[in-house]
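A single chain, nothing else alongside it, follows as structure tokens in the form predicted alone.
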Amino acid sequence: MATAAHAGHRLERRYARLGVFLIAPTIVVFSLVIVYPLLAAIYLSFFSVYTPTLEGEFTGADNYIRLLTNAAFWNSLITTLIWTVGTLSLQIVFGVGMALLLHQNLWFRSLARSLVLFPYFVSTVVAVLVWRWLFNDLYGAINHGLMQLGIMDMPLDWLGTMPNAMIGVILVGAWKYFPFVVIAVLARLQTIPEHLYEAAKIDGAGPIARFFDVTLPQLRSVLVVIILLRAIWDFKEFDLIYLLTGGGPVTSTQTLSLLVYQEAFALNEMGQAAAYSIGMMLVMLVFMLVYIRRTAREA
């Protein structure tokens, strides 16, 4: 008995170290990509540092002082709530009502389902650029479309004008990611029991009733995990917006991305940048812990 047991010690003593060797290169990068960034960000946001060379001196948190009284900051911050309130809300609306249809039973079902993916797939600079043609206030198609319909009467500057420029980048940003919510309702819808519906038909529920009192409950706890995911997602949205507008007209779609962008490699303050970034990632933060509690809680 004494030998089986310490026979089996011994074997998982062995699955342990297998386990730790297996995991040993996960660790590693994760350690490089992810902790030594971190850990360097948050060293160099109390020094004054020079991008080219990176050398400066250590100022503490001067940095963090400057980031809590500084106009632009706060701007950005705005901005970059605007922009994922915004989006974030248009990706639900469009997605959940596409999500809806490609759950009926139409006979181009499956095209649609392929074809509706094709902007969450396509590259960002190829979309960005067919947007700025489609916006461009000259030749642009939606100004020609719309003068014709006889909507307006001279071209608009989309990008190129406040609040026009918002707009259509919020237009974009809706168009490039509602995909992911087409795809993560319609996997949810399809597990829905078929007999809620008929029961709330007996009970002689009508198709906005049953959606309200059937679909919309049991697409809760779904919805909520791309609220939280998408809302991640978009917060730190940079090369679609520095693509499409690159914060203009003058600041005004300029995110907190833009403005790390900006402090680091424009006006070359790799440490003001830095403080910057931890701010970003302390109000990113938030989402992140809600997720998990929501996840865990789920779990």
The other form holds:
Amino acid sequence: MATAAHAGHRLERRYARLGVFLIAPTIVVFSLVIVYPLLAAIYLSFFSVYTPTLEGEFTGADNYIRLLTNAAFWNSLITTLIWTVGTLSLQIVFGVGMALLLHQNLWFRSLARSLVLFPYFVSTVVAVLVWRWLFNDLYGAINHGLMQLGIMDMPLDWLGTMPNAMIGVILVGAWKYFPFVVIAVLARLQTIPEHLYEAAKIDGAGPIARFFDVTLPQLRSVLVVIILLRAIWDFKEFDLIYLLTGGGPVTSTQTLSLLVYQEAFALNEMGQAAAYSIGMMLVMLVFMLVYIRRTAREA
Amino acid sequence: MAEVVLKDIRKEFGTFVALERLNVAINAGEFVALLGPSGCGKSTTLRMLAGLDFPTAGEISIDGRVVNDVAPGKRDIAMVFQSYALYPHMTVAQNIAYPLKKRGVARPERDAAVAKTATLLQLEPLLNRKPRQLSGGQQQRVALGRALVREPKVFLLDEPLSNLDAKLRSYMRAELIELHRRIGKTMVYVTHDQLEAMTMADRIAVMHDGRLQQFDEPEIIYNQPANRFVAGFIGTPSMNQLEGAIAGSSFVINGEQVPINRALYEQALKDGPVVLGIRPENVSLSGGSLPATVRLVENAGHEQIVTVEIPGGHRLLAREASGQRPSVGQTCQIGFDADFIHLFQPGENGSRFETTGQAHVIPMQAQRSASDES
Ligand SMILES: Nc1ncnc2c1ncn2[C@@H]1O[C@H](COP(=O)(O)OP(=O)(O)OP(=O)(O)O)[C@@H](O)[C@H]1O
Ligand SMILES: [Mg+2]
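Now that we've seen the form predicted alone, could you pull up the form predicted in complex with the partner chain?
So here's everything in the complex, that chain up top.
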């Protein structure tokens, strides 16, 4: 008995050592690509650094004071929130709607299921070029179509004026990323037991009541995860907005990512850019904490 | 008055015929069991009654109204699913109240109805729990509660006890019988467990391969099975069936003669092949005329099941009170109690030759304890 327990103990220790050995590569890579840049950014944010040479001098909290007192960061934060909330809401509404549609027994279901993924898989650069062509004020298909239909009589400058530019960016973002919501929701829909719907039918629930009383509660958990993930990704979205409007007109679609980029590579203020990115990270940390609190409470 | 009527129901799934020429009329207040092996179409029948599936042909009526085109929620039925199908995000109270809520019952009346149902099913301490915080038996009671709360005309239950362990199952069986007695509603109960059907139902509809085999009271199903399938399906161990022939006034198998009652062979009409059916409890291991060898003795404590082999290689089961133990290899002269011999038409599912005035009444008590052994 004692020897068996002893052997078991030894085996457990061997497993533990093996475990450490197996996750070691991950930890090393993780440190190199995440922890090091993070520490470097924090370090840089206390300097005034000239980007091309990466030389500069220690300035203490100056960068953070500028962050707090100048309007640039706060305006950009508001822009980021508008963009995130706007595009995320559309992604969720269209994503859930499309998932419900594709969950029905339609004859073109399998074809539609593959087609719907197209925006998500197409490269952002390609997608944005196409959309810029569609949005173009002189020869764009959207203006052309709307004028043909008689909805407007003058071509509209979609990406060059506000609020059109923000609306355009939000729409393209929703178009690009709603397939992610579709996939996740569709996967969950397929696991909802059919019996629940049948019970609801017998209990006298119509299609709308069945959606709110059976489907939606079952989707809740997956929606929380989707919203969190998409919120984080949308919050730090860069290429789509940069390619579509470059942050313009002026700074009206300049989200925090674009602000950091501009500060670092257009104004060559690497230290200030680092401070902005730390600020951005802290905002996202708030999201994270809210999420962790929520999931902890639910479990 | 018949409350639930299935008339000439046929159900096809693609080219597969799941139900054929199904005719059943269930009386108001009756407890009817749909009994049959897996895949015989019990659930399909129940789902069509509920309106979750639709017959390919035929007519379903509930309380005199044809309901073929009536939505499940408007049929005045309630159903208990095998998996319970409780709404996972709602509390027990909300689950039970849901059918009332969807029918626009006001809050105070709803609460009163839930409280009443909870008392009936002893659910009061659980009202604020979520389904996943309940045991199987408790979930089952909540599912029943959700059905009961509305006082529908007909209850449909699809193997509601099959997820429970043996002890809880027999407890819930008694509860359901008691409940039916108290509320007196029509219940249609699907099961593949003959013990459940025999003990609970007023009448049993035995189904096989999408066809109704027999629809009658448990005693009659047991004592006068309509055909070879019912004879073999009801009773454990099941009825012995021997293929032989009628010659003169005897049943002949492998040259050996088994005397049978006059009334019986008169029904069998003429000499020719028949199947003889005899339940193990009506086979005696001595004093008979059929030579046999004991092949296996299974002791179940209060009784033993003895497998014997007769010439020609046929095996028979005999149920013997424990006491003297026959030993394996021993030869004996087995006999059948002539009053309990059944004759069936030859063929896979030959029907039984009816006899008039045959003394075939086993007291219910004895018979139930016989089926209890399963
Ligand atoms: N949706 C369906 N599509 C095709 N075949 C089906 C469908 N539903 C049931 N069947 C077939 O119809 C037959 C009867 O099914 P049913 O569910 O009524 O059986 P059951 O008697 O309830 O069996 P069990 O005791 O296993 O629940 C089975 O052979 C089954 O394969
Ligand atoms: Mg079934």
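Between two forms, the rigid core is the largest collection of C-alphas that superpose within 1.5 Å. Positions refer to the first chain, counted from 1. Keep in mind that this is a model prediction, so the values were computed, not measured.
Large Cα move at Leu282 between these two forms, threshold 2 Å, rigid core: It does not, since the Leu282 C-alpha is displaced less than 2 Å between these two forms after the core fit.
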